[in-house]
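Quick heads-up: it's one chain on its own, the form predicted alone, in structure tokens.
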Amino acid sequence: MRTQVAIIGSGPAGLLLSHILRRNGIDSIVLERQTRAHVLERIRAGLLEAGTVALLREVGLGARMDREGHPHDGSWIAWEGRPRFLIDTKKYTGKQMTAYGQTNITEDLFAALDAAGGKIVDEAANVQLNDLTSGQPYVTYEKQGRTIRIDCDYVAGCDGSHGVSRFAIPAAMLKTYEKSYPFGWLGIMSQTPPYPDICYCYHSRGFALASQRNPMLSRYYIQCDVDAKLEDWPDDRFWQEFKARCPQEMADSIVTGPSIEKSIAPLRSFVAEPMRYGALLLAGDAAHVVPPTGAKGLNLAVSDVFYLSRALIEFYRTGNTHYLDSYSDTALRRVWSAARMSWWLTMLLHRFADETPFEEKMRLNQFDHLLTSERAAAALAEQYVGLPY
């Protein structure tokens, strides 16, 4: 087989890249290890930056998002014993965030690619990337007892943090940066009307977050021990603990119900440099992971795809490799800004078991500074809504 761009992974990054390339006359094949049903069952992020919303509209994917998404002027922080604080993106940047689930975006992308005749290979086993620096790269995979080869010009590694793409870069060429946090997030999804605001709660019992997916789908999280077990957290215990970490008026308004999904996710920050090795270009979680506190993971994948699709379109239109050559440096500038903001919010809003009284006072002072400083509030809003591409 022959294509211009072989894309590894059918998450939002891989599908969006294929969609944009197809709209610009560039051929691609998407290889996915899992079934489509499995991909669509994955529950992920749901808060979109203004730039993500604008890009999805620009590439013809905005109709359902505009119909079903929930715009927000910002997100709230409810701090135990302090007034509430609004990360007011509308006031300070003129932009809104939009609650719209990653599963919905993935469904929209599959539908668009299917309608346009996009090439997606599900259940592609043992994917291997070959001759990435030779000028004649190719990818092989196995399916139904056959080994199939795809010759291509470039390989886009969009297969997540545990995929094969990043590991195709020689260890001597790759520098990684990582921080693991000593807790996780226990999250549940329920078919109940969500709390109307996205609200981060800081409490002496631990962090909590009220989020949403659509008018009848709620997403809630609490900070938990990193070794917590799902069987120790029946729904009743979760709701009791969640409400205990919220202000009373917020707790009273939460509509509870049976969970339809429950999971525990560890929190970590991870960045790999560079994001290019020969014909291989990484995007999304294959290159970086951020804690979900800042709602940056999906949005970073979209910004990577913006830079990568721009580079490939420029190359195939003009032969110019400027954007390809600068892809890693350009994308990483935005990645590190988002990683820093996500790290800062994580450190601000969570309880740490080994924290000293001095560190606790410093955290409280940081929040009080947000309450009283317009400039601090504006700086956070600018980063939270998403830096310009």
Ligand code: PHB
The other form holds:
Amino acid sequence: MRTQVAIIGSGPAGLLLSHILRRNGIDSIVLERQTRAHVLERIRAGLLEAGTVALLREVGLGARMDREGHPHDGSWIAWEGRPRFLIDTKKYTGKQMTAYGQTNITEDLFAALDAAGGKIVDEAANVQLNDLTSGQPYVTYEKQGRTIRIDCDYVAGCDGSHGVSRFAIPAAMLKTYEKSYPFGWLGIMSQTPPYPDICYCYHSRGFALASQRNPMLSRYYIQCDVDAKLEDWPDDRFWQEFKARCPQEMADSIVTGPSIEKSIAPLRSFVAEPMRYGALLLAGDAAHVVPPTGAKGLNLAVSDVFYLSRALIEFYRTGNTHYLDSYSDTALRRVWSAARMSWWLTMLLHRFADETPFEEKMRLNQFDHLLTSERAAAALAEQYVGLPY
Ligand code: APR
Ligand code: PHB
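Would you mind generating the form predicted in complex with ligand PHB now that we have the form predicted alone?
Below is the entire complex, every chain and molecule, led by the chain shown above.
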């Protein structure tokens, strides 16, 4: 087979790239290791930056998002013993965030690609990237006992943090930066009316977050030990702990119900540089992972795809590789800013077991600084809503 761009991974990054390329007359084939049902079952983040919303609208994916997504003027921080603080994106940036689940975006993308004859191969096993610096790259995969080869001009590595693409870059050429945090997030989804606000809670018992997917679907998280076990967290215990970590009036208004999904995710920051090696271009979680605090993961995947699709469109229209050559640097600038914001919010809002009283005072003072300084509040709002592309 032959295509212009072979895309590895059918998460939001791979699907969105394929969709935008197709709209611009560029052929691609998406290779996904899992079944489509598996991809659609995964529960991931759900808070979109204004730039993500604008881009999705621009490429014809706005209809359902505009109907079902819930815009917010900002998100709250409820700090134990302090007044509530609004990360006021509307006031300081004129922009809103939109609650709309990654699962929905993935569904919308599959629907758009199916309708337009997009090529997505699922259950593609043993994907391998070959001859990336030869000018004649190709990928191979196995399906139903056969090995299939796809010749292409470029390979887009959109296969997430556990993918193969990144490992096709020789170790000597790749620099990775990593930080893991000594806790995870225990998250549940419940078919209950959500708490009206997106609210991050800081409490001496640990962090908690109230979020939402739609008027009858709520998403809640609590900070948990890295080695916590799901079986130790029946719903009752989760709700009790969640409520203990938020202000009384908030706890009183939370509508609880049985969880329909429950999972534990460790928190880590990871960035790989560069995001290009020969014909291989990385995008999304394949190149970087941020802790979920601040909801930047999905939004970064979208901004990577913005830069990458622009570069490929420019190349196929004019033969000019200017944007391709600068892709890694351009994307990484935005990646590092989001990495810093996610790290900062993570450090601010969680309890650390080995923390000294001095560090605790510093944390408290950082929050008080937000409460008392318009400039500090504006700086956070500007990063939280997402830096311009
Ligand atoms: N071959 C083919 N496909 C693969 C391989 C492989 N070797 N390894 C992984 N994949 C697939 C995964 O099954 C997954 O469907 O690549 C896809 C990667 O999707 P995501 O992990 O969703 O990554 P990305 O598209 O970059 O989305 C960004 O934002 O909310 C955050 O981390 C969250 O998934 C989210 C991300
Ligand atoms: C979510 O809704 O899943 C969510 C919202 C905000 C975050 C992280 C996750 O910071």
